[in-house]
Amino acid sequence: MPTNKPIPTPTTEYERQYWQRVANGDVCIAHCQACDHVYHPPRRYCPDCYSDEWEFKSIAGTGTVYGYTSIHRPTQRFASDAPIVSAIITLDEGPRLMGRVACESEAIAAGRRVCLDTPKLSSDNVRLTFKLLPK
């Protein structure tokens, strides 16, 4: 789904590779080959052992809401999306990341299960959007 809203601008080769994978529908995390730690976002060195031997690892796209907020007065370019539910998701693989949850503000709660809504991803719209899984 193309968008006229600002999208992330990669500043490193790792970020460029990451966002290209996301645009292709392959959301991933970094996996350290030296200590087996997984982390997000990708960076040159593992935050646990500082090894530069890591690889991208595809994720299942499911996780649990750790925390959330509802934004009722977003910036002007996102005003038509209000209220926006933004959440920190603990992925089933371990790392946490932030993304939007496509739901009503009243429907979300810490502990709710979510999954990535990958059909919304494209090279023009690489925002990570989750949807609630049934209780």
Second form
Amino acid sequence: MPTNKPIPTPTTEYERQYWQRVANGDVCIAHCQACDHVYHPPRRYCPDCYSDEWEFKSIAGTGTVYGYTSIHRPTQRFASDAPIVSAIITLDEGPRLMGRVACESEAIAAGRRVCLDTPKLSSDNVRLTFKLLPK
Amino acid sequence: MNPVLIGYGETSVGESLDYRYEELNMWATQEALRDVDLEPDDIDGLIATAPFRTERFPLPRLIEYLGIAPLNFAELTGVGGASHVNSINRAANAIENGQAETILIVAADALHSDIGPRTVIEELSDSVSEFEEPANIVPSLYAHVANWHLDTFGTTRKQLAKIAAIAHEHASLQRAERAHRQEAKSADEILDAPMVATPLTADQCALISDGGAAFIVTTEENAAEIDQVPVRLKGFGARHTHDHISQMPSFEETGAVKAGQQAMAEAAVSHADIDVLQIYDCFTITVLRILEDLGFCERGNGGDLVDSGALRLTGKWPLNTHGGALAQAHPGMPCGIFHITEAIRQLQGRAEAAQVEDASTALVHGNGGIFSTQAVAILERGERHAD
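Now that you have shown the form predicted alone, what about the form predicted in complex with its partner chain?
Whole complex next, starting from this chain.
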């Protein structure tokens, strides 16, 4: 089904907790208390040891651009935002995640340092937005 | 036992065929049966592909519609664009295990006329995980790897665009009903198309088409009764790695590296032995990445390989001689089956204007998800028996 909403619809307590924290400006990755693995996307079972002793861990919000593109033709509901700079970011904690970077298309490059723009998060907009840090 | 691919059939492809999913599957099946003079009753196994808007039980519906019941073996395949190459191996195994003798592999859908390009793009985007930017469409996920390749190796946008130009060139050699787009396009024209997600312009993204194809895998003994050149499966390899592009282990390589090595080792062929290359081409970057992963050039030299002309019909490794997803047809999940029917056509010497001279060995590759699933098969021309 199309999820034409800014917030994903959580179906379990695990998901409710995750998205609530993100909506509150607290972006998390998952930490396995059994084997100490940190991972993203968050999931109830550790991808390494299968333990379900998960906890959410707040991220510092800083990382390095691994992949990037400038989306000129996004899905219709984001058409007015185009072009959207999307990046795959290696968080300083290790895992990779995808987010927007609030910058010109020409400014983004692999290796650029970014940090999470937390004030952009709200209960009706959980898109992760990063900003470029000075070179 | 030695299962062989023997006959194939294709529907017309294009934008408004006015056929439903079941009807297109029937059309392709009928053509395949006619190709080798078999009856529906000769089929005792089926591997099919669910429609884009999947029904609860598409497989029984299709079995009933095709009138091929009862079957000893039936399954849906679901590894995206790698599905059909994967299915060759599934069918061969089922035949070797005695589960079935003659298996129909069919895939067709009315992606353009039933669903429509805008809806397909939107719904595919909604299937992208909530953990990845919701504005993404599928091209923007592949675009990350394209930029990485440009930055890391100095590959140029024009080299990427040339891959689409080759696809158009080859599609223009097909009969009109067999190719969705047939106008020649230069690399510059392809670069001038609207930007979708940097560096991929619209002409570097797969089409959205109606259509499909089918082929038949049977025992060597059965094939000996059929007046057609049998095509042997000489080697196979697959690797399935990730879902989210952000979780791809590294942009350095895909699962095609190991899948390709396995297939070529099993077939005991080297790159020089390959006469026809059928590489899944949902985007131009897919081809560039996979050519390197399969060892047709050094890592990072894909752009030079494109420039060399080796991938054109007259080159050393003619690429996607039917035109591929970039120019021939992309009916969604069925897309990869055309890479196989074209390989069969080439090895049987029936490719008309696109025929590669003395084609005896083909490499067929499938890619699904976002570089997620990889399958490689080496196919070889056999000896015609019946006269």
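Positions refer to the first chain, counted from 1. Take the two forms, superpose them, and find the largest set of C-alpha atoms that agree within 1.5 Å; that set is the rigid core. Since the structure is predicted, the reported quantities are computational estimates derived from the model, not experimental observations.
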item: Per-residue C-alpha deviation between these two forms [Glu13; rigid core superposition; Å]; value: 2.6
